[in-house]
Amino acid sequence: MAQVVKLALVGFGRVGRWVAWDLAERGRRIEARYGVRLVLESVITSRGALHRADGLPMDLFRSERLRDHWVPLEEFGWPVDRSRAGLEGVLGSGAQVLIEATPTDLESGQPGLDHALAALGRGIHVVFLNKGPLVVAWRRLREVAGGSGARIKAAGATAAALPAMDLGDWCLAGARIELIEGILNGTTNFILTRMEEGMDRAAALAEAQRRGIAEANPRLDLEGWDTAAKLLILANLLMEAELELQEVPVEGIQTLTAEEVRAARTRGEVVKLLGRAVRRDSRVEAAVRPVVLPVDHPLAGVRETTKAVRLVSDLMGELTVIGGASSPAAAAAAAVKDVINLAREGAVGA
């Protein structure tokens, strides 16, 4: 008999819509493969919610048009409950797992922080797609979760389909991680690849924007803050680092020139934007900066939008994972994976 896991999804932008579509398209396959029935009871936005206690009809979310374009909730053909907007929807969802997919704010963590604290305080597990709360208030989230017995998952907030969190949490369970080093932002890696080929930074950025790889305002990518946020989450969850963002020196690629990148290549080296966290005695130090790597470094050959992470542990040595799609679909799939793993760990499911 399948384990039933009741879900609430808060935030219905590009990634949130992909989560709903993924659950609709793959739900039966997931149940057959893992014995886990994922029931989406609520889709919550700041303007209202779609809600049904025994699960929303998944046919609502199978339209590719509605998946790929923002539309009002009313177009999904289900009554919109205005009383369940935002935090009220989280509080009244009845879910066992909350998928937090509201926009990331690295300064306040809101509105996702309030949603997560409310859910965790009630013993509801939280799967994060939103980096903001984890960056701004990790200690507080951990304390609230510890008090209620709820769990926190963050694969989708730490490089989408790249299994950086899983590598440390599962593959290196029991070992002490001494180093995390990674190319955690596909946009900057794409731009550096083009600069290495001779394109200047502005032209490379324009190409990335035309392809939909970069946002209209790409500052978080170019200035290194997206990489820093992902590194901070990985270091705090996998290395128990207790770091805050202001403690992480951050230098992006916004001042690099194509001449500098090509010059490194002529010397047999490559330039990569790396996030790096290293254990030094009783503390962990982290930084983000462009680094010149020798061509035989495990991360030197990572090109285009591909991401990678390298972990070094005390007992199991070095592991490097390269790949994983960079897209809303990949981030959504990572969140669904987190829910499946909560069930496999025995945290949810009746």
Contents of the next structure:
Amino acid sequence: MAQVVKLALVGFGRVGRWVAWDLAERGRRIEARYGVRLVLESVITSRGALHRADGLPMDLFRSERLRDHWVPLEEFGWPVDRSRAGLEGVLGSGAQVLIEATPTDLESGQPGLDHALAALGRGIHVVFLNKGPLVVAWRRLREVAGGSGARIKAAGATAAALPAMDLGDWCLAGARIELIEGILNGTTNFILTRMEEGMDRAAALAEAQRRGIAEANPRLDLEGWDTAAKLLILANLLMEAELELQEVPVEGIQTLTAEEVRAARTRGEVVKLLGRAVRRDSRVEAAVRPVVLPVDHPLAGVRETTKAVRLVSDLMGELTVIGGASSPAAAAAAAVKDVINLAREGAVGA
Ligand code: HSE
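Having seen the form predicted alone, can you show the form predicted together with ligand HSE?
Now the full complex is given, and it begins with the chain already shown.
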């Protein structure tokens, strides 16, 4: 008998729609491989919800047109329940796991923060794609989850298909992580690669936007905030850093010129936007800035939209992981991975 895991998806933008499509496409295969049946009970937006207590018919989400473009909920071919819009939907869905895929707001954490607190307070596990709540209110989320026994998963909020969180959480379990360093933003790495080849920043950004990896507000990528958010979440969850975003000096690539990037190359160096968190005595210091690396540095060859993370621990040494696709599909798959792993950890399933 497969374990049944009931899911609610909040937020139905570019990545949220991919989550639904992914569950529809891969649900059978996941059940056969892991013995876990992922049942999507609700898709919740601010305008209303698609809901059925024993699971929505997944054929609703198989259309590529509905997956790839914003369309009103009405077009999915299922009655839209207005009473379940937003927070009401989150509380009333009967789900065991909430996938939080509303847009990231690094100042207020909303609306995802209220969704997550409401869910965690009721013992519903939360799988984050949205970075905002984790950046703004990690301590509160941890306390509320601790009180109810709910778990928090954040692979989709920390470079997604690059397994930065799982590497620290699972592969280095028990070890003390001394340093986290990485190229955590695909958009800026793509722009730096193209600038090195002679393309200007605006054209490279437009291409990253076309590929669907840039933030809705691309300043979050260019000015280093997306890197800082991912670094902060990794440092807080893996190094118990207790960092606030305002404590992290953040410098982006918005003022770098193509000449500077190409000049580094002619000197045998490369410019990379690096996030770095390092343990110093009893505290962790973090910063984001463009750095010039020698071409033989482990992160120098990370190009295009590829990301990478390097972790250094006390007893298990140094690990570098490079790769994982950068795309809405890959981000959605990272959230599905977190749900599968919640079931494998025994946190959910009936
Ligand atoms: N804008 C991000 C990036 C994707 O370019 O890596 C979402 O985290």
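Residue numbers count along the first chain shown, from 1. If you superpose the two forms and keep the largest set of C-alpha atoms that fall within 1.5 Å, you have the rigid core. From a predicted model like this one, the values you see are computed outputs, not experimental measurements.
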Displaced residue check between these two forms: G212, CA, 2 Å or over, core reference | yes
